[in-house]
Each structure stands twice: as structure tokens, then as C-alpha cells.
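Let's start with one chain on its own, the form predicted alone, as C-alpha cells.
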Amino acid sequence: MRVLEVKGLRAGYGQMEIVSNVTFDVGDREVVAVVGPNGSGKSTLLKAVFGLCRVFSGAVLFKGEDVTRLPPHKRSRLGMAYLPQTGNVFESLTVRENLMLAAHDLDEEEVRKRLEGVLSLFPELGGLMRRKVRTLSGGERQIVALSMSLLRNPSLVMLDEPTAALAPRLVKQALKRVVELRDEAGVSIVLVEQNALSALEVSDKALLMVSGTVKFWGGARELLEDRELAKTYLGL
């Protein structure tokens, strides 16, 4: 089953087109890495899929439903989650308060069940509940942000540069958690990542973007093995 289908998407800001004719899809429990040089439109693509920038033409389908013109909050209710690189947590609040905000419209029993599921994925969260988010490390903040999204019980999670705030030695560890998220929570994932090699190693498919257009779409392993593309555009 295709959880997400993006067809001929052209998107950007104001009159400026950043993403041009992008087509790809995400299957059930698949990880799709979106890689490419800086300024290639990767983050704009995620924003367009979630309804946060202007779509000039093309379509976004979620579980077969056309959501191209739906506002972000309605896409979220359908089961789409988007984690931007920054501004994805409330720094002045505690971890518990952040989680409760994410679950504000759920009944008490449902919150308990979902919180148990999140803690089984991220057991370290239990010891952080009373901490103000501003006191956490970059990696811990990402876990809080991801946990907030998971409380909404999404089918699709889109991550924009989740390793950007992490020390190099923690990057592979963080991306392993992405695989665990797919395998244990059963979600599909779109992963925008500058650490191309590490991202491709944990992904099923790869979308290589250059100057807003698609240079490669296919198996992640195929891209890794294409020496010309990997060297020219990813520095591998």
C-alpha cells in the first residue's frame, strides 16, 4: 500500500518556484531518504507535502486521498506528522507539559496507552519528564519532538534534518532510532538528511534532488552504488 504519493509537484514561496515536477511515493513501513546538496529544495518539498508552502501544480495523496489543498492541521488529523529542523518543541515547558500539549484532545485512558507506547520506544524519556526542554541536549530535544508526534498516532512521519543538532558520533545512533521507529511503531518515514551516507544506509528508497528537481529516484542501495551520482552530488 502506498501511504504517500506525490505527483508532479511544483511548489515554493510567493511567485518563486523552488520544487519542480517532483514525483515519488512512500510505501507502508518504508523509509525514504531525501538527499542532495544544500539549497536543492529538500526542506521545501516536505513543507509542500504538509501544506506549509504554496503548491503551483501537482498532487499530494495520503492513503489514496487527495490532500493537496488541505491545511496542515487537517493533514495531521489524518495521520501525517512533520518535524521541522528547529522550533519543534516548547523550550520553556517541561517534557511532560510538551507531551500533554500534543495529546490535549485525547481522553485520559488514550493518553496513558499512547504514552506507554512512546516510552517503550524511548525509555530514556521517563527520566526527563520534569526537566525543562531548554535544559536538554539536541538529541534529547529531538526525542521529545518525535514523541510528541507519535502521541498523535501518525501513519507517516516526515523528519527534516533530525541529526543537525547532534555531534558526529551520535548521527548513526540517531538514524538507527529511525529504523526502530519504522519497525516498532509501524510508521512510514520521509527523511531529509545532509548526512547522505548514513541516511542511505538505513533507508529503503532514495530521492536525490538537485536545484529543485529529481536526479534519481529508486532504491537507496542503487544510489549508493552509482559512483558518478554519489560523487558528483553527495560527495561520497
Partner chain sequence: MLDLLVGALVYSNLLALMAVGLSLALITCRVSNFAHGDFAMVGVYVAYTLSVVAGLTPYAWIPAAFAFGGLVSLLAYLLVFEPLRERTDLVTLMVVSMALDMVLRYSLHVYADLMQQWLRVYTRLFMFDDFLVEAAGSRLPGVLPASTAVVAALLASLYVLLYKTRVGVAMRAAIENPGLAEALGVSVRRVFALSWFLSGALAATAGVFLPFRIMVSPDTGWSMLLPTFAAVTVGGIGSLGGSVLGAYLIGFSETVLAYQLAQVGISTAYRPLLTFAAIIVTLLVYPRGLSGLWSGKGWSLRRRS
Second form
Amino acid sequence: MRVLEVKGLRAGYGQMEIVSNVTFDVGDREVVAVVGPNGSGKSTLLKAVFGLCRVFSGAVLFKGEDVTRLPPHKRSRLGMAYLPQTGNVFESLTVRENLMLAAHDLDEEEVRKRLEGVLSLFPELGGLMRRKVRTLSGGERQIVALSMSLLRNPSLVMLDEPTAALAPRLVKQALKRVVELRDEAGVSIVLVEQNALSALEVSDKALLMVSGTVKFWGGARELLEDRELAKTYLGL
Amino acid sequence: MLDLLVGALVYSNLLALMAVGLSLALITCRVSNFAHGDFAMVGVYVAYTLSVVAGLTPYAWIPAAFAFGGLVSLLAYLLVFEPLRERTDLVTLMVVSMALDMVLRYSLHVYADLMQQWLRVYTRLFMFDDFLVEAAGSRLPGVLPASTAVVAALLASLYVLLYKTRVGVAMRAAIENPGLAEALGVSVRRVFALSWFLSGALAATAGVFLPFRIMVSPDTGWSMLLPTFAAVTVGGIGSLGGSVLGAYLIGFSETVLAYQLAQVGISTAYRPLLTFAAIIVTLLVYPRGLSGLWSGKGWSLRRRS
Amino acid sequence: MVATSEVLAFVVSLGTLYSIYVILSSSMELVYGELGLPDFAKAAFFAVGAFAAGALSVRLGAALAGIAWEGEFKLRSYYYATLVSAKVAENPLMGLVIFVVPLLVAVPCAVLLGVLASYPALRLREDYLAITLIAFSEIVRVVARNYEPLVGGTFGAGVVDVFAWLRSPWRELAMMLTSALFAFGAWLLLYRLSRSPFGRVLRAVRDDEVAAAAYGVDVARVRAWAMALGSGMAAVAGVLYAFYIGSVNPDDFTVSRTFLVVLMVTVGGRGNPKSPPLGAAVYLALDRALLFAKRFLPVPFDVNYVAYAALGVLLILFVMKKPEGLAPERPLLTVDAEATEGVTSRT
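Now show me the form predicted together with its partner chain, since the one above was the form predicted alone.
Shown next: the complete complex, the earlier chain at its head.
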């Protein structure tokens, strides 16, 4: 069974359709990169999959279950995680409180167990626990945000431009780390990225979006090798 | 002089409860809630009715007023402000709260008419009988220790709730970024509902103390409203700690100023001018208010905007 | 049976009140509906007009008629109002002067205050601005309520009957026609402005202040102009109101008054110049209907309270179910659509 299946999705805001007829799917422990020019509807697609914007038609299936009309917090409880590009941590709360919040519906024993797992992935978190997030750097915030998602034991993590706040030299390293999650935490990943080359290098599959529609759907390597598409839309 | 101090302290205590409640509405749904004074009056009439029907001092009915005021406020949230959240502009929200003020205030008037015929008591311009306590060789009205104790207990509980419990973390998180909290599986609706319950409950509790000091009617809520706004504004909009501080600042300066006015032979009816001026001056000169001075540290909740 | 004269009196009185509310809600539509500035000090600008009539009509009349003043204003203004009205009955010209002078005083005052009140809008988020203006409005009321030489404080002030030279049904009719004339003028001004380039500028500032500034609009100036105009209109309504009621009481100018006007504009349809006459009609119809209900429903409480609560419910329902109001704002094409198409096809 596929973790995520998106079928003929049309979505947007108000009357405006931004994403038209998008179909793709994500398998178990698969990394899917969503790439394309600015304003092509990549972020809106993620929002639509998570239930944060209006869906006109089409369906979103999560682990075989139709979640198209479910509110976001229920999708989250089913094991779907979404990390927005900005505002993905609570600045006025401490790191510990942020993590507590992400694990708010679990019992103490379970929280402790998962926290250990997250700390082994991100050992640097240990020293930041009592700090207010407001005082952290961009990279540290991303780690807190990722840890929050992972605490919820998701089967699918959707990341909206996780490298946007990072210095260019850190991008490759950060993406590599994201992909390591697949192996260590056993999750599937949907990655929206501006740095198409770096993203495609670490992904299994690729979805190329242009003006709200799918221009390419297939293996990440195939897209990299398709000189025509890569040059026209990704500047590679 | 002692009278002046007692008056200022009791008045400030009430303002503190009112201001914290008003702030809760502001930071959750961004409503400058003009119906907040009516929640206080709901508390007054609950305590009054129960103490006439079932006896006992109105102090004994504070829990009932707390619960009922909270319930009315909760209903306002669920029926009106939750459906409108993120759907309309700030001024429209405010206008809606003014409409709600009309609904509640005049419903209370109707209730006052009915209660008068039902229980044969004055339901407008009435006061509660207070007890006296001996302290330091003078007699003090009971409302001073009573209100101080209740305010201290409620504010301490609120602090513990917000900072030491899971629900509190969820509340603070939902206030800062409702979308993200929702994405993490928090039901923002439920958390905000709790905030609104507390908002009305605190106001209703403040209301119970009011008739121990002044004569009240259903319209009294309105005259409490602008001083409450002044406390919130001076304290720094969105900061609960600031609201408490603002309440004592406004409460004391208003009382002292009224006393000074009387000394130089000017009518104390000008007293409200101080609060109105405080609102205008704070917003125009230093809109972040007192909490802007310690910005972000301590007991300060703010919505990202 | 209800006598014909009673019906006539009812209609004429209603017409006057309607006209006054059309002026007020037109000024609210201009500032709040078109420009998006929450002018919640409307009651104060309305009061400026009423206070001018309250403070001046009797004093001026007494001076013109050569009546020597004795005693405190707050205690004697009603008495002298009757005396002066009797003089006006013989001298229509005096009535005209007593009517015009308060207008000439009130309008510039209100315009000045309006321009002043437009400046906080540059610094404040719109809801804080609304609270600031409400505080300002309450300051005006509290001062008038306590400073008795102005309009008698809580005693209020008597106002001269400027149409005393006419006999009874004609007198009220003259009042109505005068108010209707002003109302029509105010509404026409709003309507023409709304359809003019200035109207487009107002809505541009309302929808996006920064973008409007980027296209060269002087936002502060536009706000000052609109507030000046809106406040002047409200002051005219205030003068008419004072002469219509025949007295002035500071507590008549509370925030509730402002709220009623906001209600009219919201129900009518914010952003559409048709909203003032529509909203005022809805409000008065509801208000009068409940007044009739009072006569026939023997309930153990005052029906007026129910009327106010019902108005509150009405507004909440409108915002929730029909936020665009009865007459929704229409996007306006002042430039001919074909002309623009010609331009685009050429490029």
C-alpha cells in the first residue's frame, strides 16, 4: 500500500485555482522531491495535502484512507506531518515546551522513549532544552521543528523548503541529514525545494510542477538526465 | 486617607481581573471585546439572585458567578467569535462585540425587570452588605481582604495553568501560532474555548465585588469597560503580566487623581477623563505599553502578527 | 380610530429623523465604508453640531430679541427658549439667523477636529484607532456633561423653535423638508464622490495603504480630507437634530449612537453609497415596529430593551450570514471597458 496517494487534485484559495489536476504517490520510505520555478504551486500543493487550503476536486489518500475532508489536526493524529517554511516553531516557548507540545497527546513513558530517539538523531538538541526558541539560530530552529514532527512518530513528513533559512554552504549537508531520517526514523518524505539539484540528488522520485500542473513525474535521476526539462524549468 | 487607599486597592483588584480577561480575548481571537463589561454584570446578577433566593453572603456565590460568567463568555466564543475567527477584519470583530454588548446588556435589563417582580427587591442601583474586619486599630471593609485574596489566588492559578501544565503550553502555543498548533494535532478551538471561559469567569468574579463598593445596574459594565481597556493598553496589549500591572497603575492613579480634584474643588465627575486620556496617550506615544519595556521576558504572551 | 393628523405627524416626525440618520450614515459610509477608517468618534462630531445649537440658539436669540438674561444657564435655558421662540413667531428672519449661526460655528469646529482625529490613523492598527476615537468621543461627552455653562450639563439645554412663525402641521413639515434637503445634499455628495476618481483613491487606501502610497497617493492628506468632510456632515446632522428635538442632552451622544450608525452602514452594505438610505430605513423600520409592538404586547418588562437586544442580534446575523450587506459593493469601471481593451490590444 502507498503511504500517500494524490489523485487529480485541484486546489487553491477562495475562487482561485492554483494547483490543477495533480496526481502522484509516495511509497514506504520513499523520498519525493517537488521542484519547479517560483510560483508554480509547490507550497500550495503541500498545504492542500495537509488540509490547509481549499480543495475543489480530487482526493488525498493517506495509508489507503480518504482524508480529503479531514481537518489538519486529525491528519496529524493519523501520522502525517507538515513543516511550513516559516513559523514552524513557537518562538515564545522553550525548546522543551515545543517538544512537549508536539507530544501533547502521548503518555509520559512514550514521550521519554521517543525523545531519546530524537536526541540520538540530533544530539545537539540536548544542550538547547531550556532555551527560548526566539534565541536560536535558523539552523537550530529547523532542527527543533524537525524533532517536533518526528516526536509524533509520523509515517510521512512533508517539508516546505527546509533549507530556505540556511547559508548556501549548509544546504547539501542539511538535505543529506533530512534523507538520513528515512533510514533512521523509517519515514517517507515529501520535500519541496528551491535548490533543485541538491534535492534531486538525494531523492528517489521527482515531481516537476509548472504553473500549477505536473510537467514531469518519475524517477529523480530521469529528471536530472532529461536535459530539455532540467534546463528549461530548473536552470540546470 | 485610609479610605482612599482601600478604595484604590479594591478598584485595582477588580481592574486586574477584568484586564486579564480582556487580554485573553484579545490574544486568542484578536477581539477588542466591548461585551467584556457585561460578563462582569452577569456575575453581579448571578450572585445577587442566589443570595436573595438562597440566603448567604454574595461572597459565597463567587464560584457560581465564576462558572456562569465563564459559560456566557464560552457561548459568545462558540456561537460568534469562533465562526468569525480568521474570517473578518479587526474592526468588524470589534463592531460585532459591540453588538454582543447590546444583546447582553439589554438582556440583563429585561432580567432585572423580571427579577424585581419575581423577588420583590431592587434590581437597579443596589449594593451588597459587607462585613467589617478589625486590622491595625481600624475597621476595614471585608471586600478589601476578600478581593485581594481572590485576585491573588486566581492569578496564581492562571500562572500555574499557563506555565506548568500541558494545557497551558498548548494555550500559549495556539495563541502564538494557531496554524502550527493545529498542524501538531492541538485542537485550537478547544484551547481557545478554555481561554474564553476563563475570560468571562474572571470578569464575572470581578463583578461580584463591585456592588460592595458602588451602586450597580446593568449599565455599570460599560463604565468598567474603558478603564479596563486603559489598563490593558497601558500595560501593553497582549501581555497578561502587563495587564495586571496596568490595572494597578490605572486604579491607583484614577483614585488619587479624583481625590486631588476634590481637594481643589473640581467635580470628581471628571475622573473618567484620566483613563480616556491614558488610552490615547499610550497608544499615540508608546503603543507597546509597559510590557514593551521588558519585551518578551517574563509573563508575556503575544500573538505573531 | 387613529386620526389623520396623528398619522401625518408620525410620518413627518419619522421623515425628519430618517433624514438626520441618512446624513450621519452617509458620513460614516464615506469615512468607514469607502476609506476604511473606523471613525468611532462619530457621536462626538454629531454632538458638536447639537452642542452648537444648544449653546448658541437661546443666547443668540435672547441677544437679538433684547431679552435680558437672569440666572444660571442650566436652570433657565428652557424658559428663555420659549421666550425667544415667541419672538421668532413674529420674526421669521430671526429664526433663520438662529438656525444658520450654529451651523456656521459647528461645521468648521467639526472639520478641524476631524482633521485632527485623522492623524492617529497614520500610526495605529485600525482596531486601536477605533478605541482611541471612542475614548476621544467619551471625553467630549464627559466634559459636556460636567461643564454646565456649555449645554447645561445633565440638565441639558433648551433650543429655540426656529420655525415658530409657522402653524402646527406646517412647522413640523418645514423642519422635515429642511432636513430632507440637507440629507439629499449629503447623500448626493457621497454618491458623486464615490463614483469620482477621489472615490477610487479612497478605496485604494482602504484596500492597501502601502500600494496606494506607491502609486503616488498622499495617504495622510486623503484621510484628512475625508475626515473633514465626514465630520462636517455629522455636525450638520447634529444641528438639525437639536432643532428637531427642541433640546440637547450630552448623554444622548454615547458610543451607542455611533454603533447605531455603524449598524446602518453595515446592514446597508459597506462600500456601496446606497447603504446609508437603505440601512437607515431598515433601522428605523425595526425601531418603530418594536415601538408598535410595545403598545399591543403586555409583557412584564420594557419592550425597548428587547428592541436594543434585537438590533444587536441583527448586526451579528448580518456579519455572519451576509457580510456584504443588502447592497453589496460593486467593482466600478469608470474607464470604458472597450477603451481599455483597445489599449491592451495595441500593445
